[in-house]
Structures are given as C-alpha cells and as structure tokens.
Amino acid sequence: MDDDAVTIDRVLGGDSDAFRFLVERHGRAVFRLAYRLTRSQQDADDVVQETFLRAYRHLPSFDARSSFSTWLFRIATNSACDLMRRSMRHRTEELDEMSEPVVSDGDPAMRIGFRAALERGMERLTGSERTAFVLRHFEGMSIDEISAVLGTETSATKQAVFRAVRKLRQVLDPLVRAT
C-alpha cells in the first residue's frame, strides 16, 4: 500500500509518532491473525505487542520486496510460533464469533457442535498447517502470499493447506453428514 510506504519512510526519516499510523491500519488484522494462531485473546495480544516491536526495530530491513502488510504477518507468525513453543500449554478456549464458521441455520447446539468440532480440528494441525490454513481461509490470502509469510516454496505452502483440509476434514465431516 502507497501509504504504507510513505508511512514507513516518515518513521525512517524520524518521525518517531508516524509508526502510530502502521499501528493503527495494522493491528486488527495482526491480532485476528495471533488470535486464529494462539486461540488466546491474552497469548494474541501479547503477539500483537511483540510483532510491532520487532517491526519497528527491524523497520530499517523492510526492503519492500514484498507488502508491508506480508512482512508484518510473517513477524506476526514467527512470534505466535515463538509464544506457543515457549508456552507449550494445551488451549481449550472456543474460538468466538471472528473465527466461527458461517453456520447461520440449524439450532444452536449444531453450531456450537460444529464450533468445538473445528476447534478440536485445528489442535491436530502443526503450525505450519495451522498457519497456512488460517491465512488462506480466514484471512483470504493467496498461496503466493502465503508462502512468502511461511518463507516457503509454493509447493510446500500448497500441501500445508492441503493436510489441513484433509485433517480438518476427517474432524468435521461427521457433522456435515449428519445434517
């Protein structure tokens, strides 16, 4: 984005309060990122925290190669991944309303069924599958962006999705059948 650029070259250039606004058009979409990722609203907003230090730290390295917004969601990936291995604690929260799949008919016990169903699902992925897969189906990233979050090859981001949907598959299809 034009006023990502401008934006960064501001903060560049010394203007220590223009990081506010990368802050600002950011951070929702790093925290529902963290979020997907940790399942903790506490664990996400500590990533959200950690993710805006290292950017503005790392600032100068940003070689805009890629968007802004890729480089902030790999930084914010790294740190929900450093969060998790350091904390290694088994999560049970249910995901809320951000993240809940579109189930707009059928009584609410199906929906909260099917709720604790994918999060169940998603405890199966590894990371990197829980990663791909919550950027490609939540986020709507593409795979090329994808993989330049994960800093992996296409084919490799391709089949992290793909084990992902099969995994989430095996967890969900019962309900899907059932209805």
Second form
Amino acid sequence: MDDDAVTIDRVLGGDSDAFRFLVERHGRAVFRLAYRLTRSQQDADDVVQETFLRAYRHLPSFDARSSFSTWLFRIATNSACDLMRRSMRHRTEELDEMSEPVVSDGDPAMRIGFRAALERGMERLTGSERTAFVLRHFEGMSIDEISAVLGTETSATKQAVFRAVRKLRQVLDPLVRAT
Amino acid sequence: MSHLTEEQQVLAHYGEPLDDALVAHLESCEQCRRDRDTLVASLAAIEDPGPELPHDYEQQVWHRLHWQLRRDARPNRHWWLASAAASALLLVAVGFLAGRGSRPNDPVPTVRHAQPAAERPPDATLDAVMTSAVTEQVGRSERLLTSLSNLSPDESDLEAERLTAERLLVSNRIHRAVAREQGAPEVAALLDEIEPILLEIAHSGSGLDDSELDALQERIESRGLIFKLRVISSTLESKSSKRRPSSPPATRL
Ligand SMILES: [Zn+2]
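Shown: the form predicted alone; wanted: the form predicted together with its partner chain:
Let us now look at the entire complex, which starts with that chain.
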C-alpha cells in the first residue's frame, strides 16, 4: 500500500488527526488547481478548505484501488465549479471594466500585458472549457482522466479542450506574434 | 489531401494519436508544420505559476480544517445534515442543562448551567463548535445572496442557487434556535430575516420570472442583508480566531 492508502486506513480506523498527512501531501497541489480554476486566491482558499472537508466526510466511499489524488482533484474540481457557477455572473461584469491588454516592446510591460490577456482569456471560457483546459494543460491529465473527473464523454472533453485553446489563442496570439 | 484542422492540431499537441495519413501529411506539408509551430509557441507561452504560498501553507490549511473536523464524529456523506444534526444535539443538550438547573432539588449548582443568556459575558455566548457551524451558515448565505443580487433578468437558470437554498434552509432553523438559546440574539434575528428569502429560492421550481427576480433583489438590497451577513460573519470569525490559541494540546500541532 502507498502512503495515502495507509493514512486513509488510519483515518477510517478512528485516528482523524492522521488526515493531516493527506492535507500536507496534497494541499499545495489542490490550491494550485483551485487557483487556476477560480482565478482568485480567496476563492481558491475556500475551495481547498471545502475539498478537504468533503474528502474527509466522504472518505468511507473512496475506492481504495484508485488514486487518492485523482479522487481529491475530482472533489476540488467540483467544488471550484460550484463556486464558479455562483460567482461567474459577478465576474463577467467586473471584466468588462478591465482595460484591453497593452502590447509594448518593453519586456516588463509585455509580461503585464500577457498576464492580463491570459486572465481575460481564461475568464472567457465556460466552466467546463476552463476545467478541461486546466486539467490538460497545467495538470497534464490525459483526455480519459479528465473525462473521468468531469463525468463527460471523451468527445465532449476533446471539444472543451479545443474550444478553450481557440478562445485563448484569440486573445494571446497577437501578443505572441508581437514578441 | 486537405490540411489538418485546428482541432486536430490542438489534440495532437496534447497527445491524442493522429491517423497515419495525417502524420504523413504533417511531415510533408509546410503550411501544417508552420501552423503547428505557431500553436506550440502560443501554448508554451501559457504559464500560470499562481500566487506564492507561505512555507507553512499546509499547516495553515490543517489548522483551519481540524476545527471543522472536530464537529464530525466520523466521516459522513452529507455535510449539511451532519452540521444540522450536530446543532440539534447541542440544542437538546443546552435545553437539558438549562432545565436541570432550574429544578429546585437539582444537586448541580444552578449558576454553572443555567445562567440567563443576557447576563453572560458576550465572548461566552456562542460555544466554539457552534460558532464555526454558524459561521459556515452565515458565509454560505452571504455567498448565495450575493450571487442572486448579481443575476441579470435574462438568466433564468437558478438550479445551483435553488439547491444551495434548500440545504441552507434545513440548517437555518436549527442554527437560529441555537443562537437564540445561547444568547446571540443579533445572529438569530438575522437568520430569521433571511429565512423567507431562502424559502422563496428553494421553492422557485423552474426559476423566477423577471418581476419575481426584481422583487427578490429589491428585498435583499433594501434591507442591507448582504452587508449585515458580512458584519456578522466577520464578528464570528474574529471570535473563533480568538479562541484558537486556547484549544486543547491534544488537538494542536
Ligand atoms: Zn497541410
């Protein structure tokens, strides 16, 4: 058994403080995923908290043959999607007030322009597009793994990744070409 | 044969296998190779390191978390029912102790259990466990109301909000009773004030029409409910953070 499986056995056996080791092993990765999905540090903190809380409460239903981190990512992705659904409308309004990214020759300004553009691009994605893209591009999951996390058909996942890339490129390509 | 589509290029870049014919085409077609190189350059530029986290980030997460876990005897499938059940138990316990204290022949000194709520010092009002349960309730209600007040009339899909309201409604009544019982009337009054709104959302069925949504947003706005929830929420949070250092050694790290 790997470390996670041993720890999970301890928690289910009544040693709830052992859950701490799972938080220590996976906390940072869950935050990174949550941040990329929600684009907000505060929201990502909420997602991390909720993810571990849900994981703890649902631990008896975890299938010990599967990977704990994949299971945890699935919970985190769901928590982030819930949160995005609640706040997406609000965010869209804020976005309209953001200025267009500025293309400039200077390197620092270019970077700021690129970051702002990426932010805009990510905000344009629907929840499923953003999630599929983040899991594929940043987390390196395969299309099959993402489909399992999202509970979607492979073809739908491929579509979501592709649509995400196309939307991001509309915003980013002019800047990439300018460098 | 025709060039690769953008979708084929993207999926190939992300490791999806291409047909042999497409692979052969890509090898021989200058335009497709150029498209591929542009795509690779664009995607390579997408980096997102995110914010710097403190070195003890994991410990901070665990510190916040283990307070919440202490509410649960064991892992459970439904957080909201678990939270409501914990509150209900506490309510029963509080009622039991208060009842015992008022009995004339009770050997337990009255002052230890049945001090009237109003005379207790404010910091002793909500028990630490309840504070965290009520804080969660207030925080979730605040998010729900914020989300609702940001809806525009053309957005008719309220399913996520309806489900959240349903869950909050289950626990709202219990938290309100506990808050009142434990001498936190301002918290009880606010939970009382938001209940009709939760009820309306929970029963919205297929959604709200323009005028219903308008009326609901007007009610949230005119009573300053979101602001009140934020004030109560930050008060509760500062209370629970004051208590943290005095947690028993067994649960500290
Ligand atoms: Zn070609």
